[in-house]
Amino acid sequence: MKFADLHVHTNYSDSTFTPEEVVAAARDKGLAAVAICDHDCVDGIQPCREFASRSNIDIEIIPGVELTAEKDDAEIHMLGYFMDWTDERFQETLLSIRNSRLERMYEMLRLLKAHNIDIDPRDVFKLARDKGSVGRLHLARAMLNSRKVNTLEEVFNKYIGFGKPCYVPHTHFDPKKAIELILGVGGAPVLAHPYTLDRDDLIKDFAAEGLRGIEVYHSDHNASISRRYEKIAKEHGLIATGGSDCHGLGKENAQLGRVKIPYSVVEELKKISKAR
């Protein structure tokens, strides 16, 4: 039987590993596919899909991004898989979200700043590589390597938390926006760790404005959480997707193929894309 990890960053956003790290990792835990979903960028794509021909690795690299919105004061994260990511108009509105990702981290370093902990912004953007899809990972790493905070967990519950002091929020993009960019491209748009979002009341409205799927199985889900997402989704039509949401070595409890799934999974979405 074929599995898949369909939640996977690369460095082109904020993971510690590599394109090349990524489909290498993938091949060692036996996986048949892996979605690379960077944050508001597609960047990490065709270098993984390079890599993996270069090196005779077997392995599907499927397309994918994780776009950040914001409803009722809810952070709200929505993947695209299968969408045609070398659309100009896609890739255009993808900068204009890196290029509000700057702003907001420089107003969350002058918060910090504010809160006697102060960053260089050099050091924040060195970590991300200058690809301009700069998030709170790459700050959290950045306030660890100065030594003025203990741990991510410090970092994000006192200081860049979601409501937290220094957070920022992002230029506002209605998750409504996001699935329908996602179905613009051909893409089929799928609900990102609904349990961290805590909002479940919103994903009827979601499904009604073209949300595919859910992403039932994530490495922050227990058993009992899957199960209510399993219940939810079957409720509403939706996909049940999963994928480990692996940062390489920025989130030490998601690692590449923590979770996995059904490869017939990745044969729903596919439909769902040629359909369209």
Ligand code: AMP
Contents of the next structure:
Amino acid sequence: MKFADLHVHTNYSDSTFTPEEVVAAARDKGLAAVAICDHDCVDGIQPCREFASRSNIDIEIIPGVELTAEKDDAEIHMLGYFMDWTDERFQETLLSIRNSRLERMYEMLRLLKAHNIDIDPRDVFKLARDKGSVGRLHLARAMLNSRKVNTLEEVFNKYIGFGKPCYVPHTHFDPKKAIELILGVGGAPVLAHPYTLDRDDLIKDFAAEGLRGIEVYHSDHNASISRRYEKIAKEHGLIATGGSDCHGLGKENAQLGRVKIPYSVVEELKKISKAR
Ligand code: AMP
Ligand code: FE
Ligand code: FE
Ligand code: ZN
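Please give the corresponding structure for the form predicted together with the named molecule, as opposed to the form predicted alone shown earlier.
Below is the entire complex, every chain and molecule, led by the chain shown above.
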């Protein structure tokens, strides 16, 4: 059987792994395919492909993305697969989203300072790539490096988790827009980690707007949670996808290949994106 991990980050967003490390880890896990789904960024896809081909590693690099959207104060992560990621307007849109992350980061740093946690912006930005996607996991790592906080849980639960005192929302982007953006470049929109979102009521509307799948299998989903989303996927005619959501060494419980999806799911995603 061939397997794929359909949700993996690189250091073009908030993983500690370079594209080379991602491809090498996927090879070590014996995967046939890995989907590169960086936050608001597709620039890691080509480096992964180049490294795989240069090193004669026979792994399919699936083009993906994870868009950050918002609705009714909920943060929604929308994955896209097999879109035409080379589309110039699509790339410009993503770049402008990433630029708005810079001001947001300064705002979070200001709020942290008011809570007696003074972090030099350079200590955050040096953990991110130039023109890559800077986010809270970079900030969390800088906070841990400063030794002003002790654990990742403390960082998110006390300071920068969604709705906590030093959290700053992203520039508003409607999930319907995210779905349209992915469909517009021929991709298949898939809702990421619905359990984290915890708004099952929204899935029906997303399906009507063009959603094609949901992440049923994920490092944060146990067996009973996956069963719940298997059922919801069936109900709405959505493809049951999944992945580890590996962030390199940034998240211990989400090692690359921890979630393995049968290759037939990749073929289904391919089929519906080609159909456009
Ligand atoms: P951002 O894109 O800046 O909003 O950051 C979102 C990222 O922060 C997620 O993709 C995770 O990598 C990380 N994150 C969010 N909440 C938590 C949490 N409670 N614990 C660990 N990492 C988290
Ligand atoms: Fe992340
Ligand atoms: Fe996510
Ligand atoms: Zn992710």
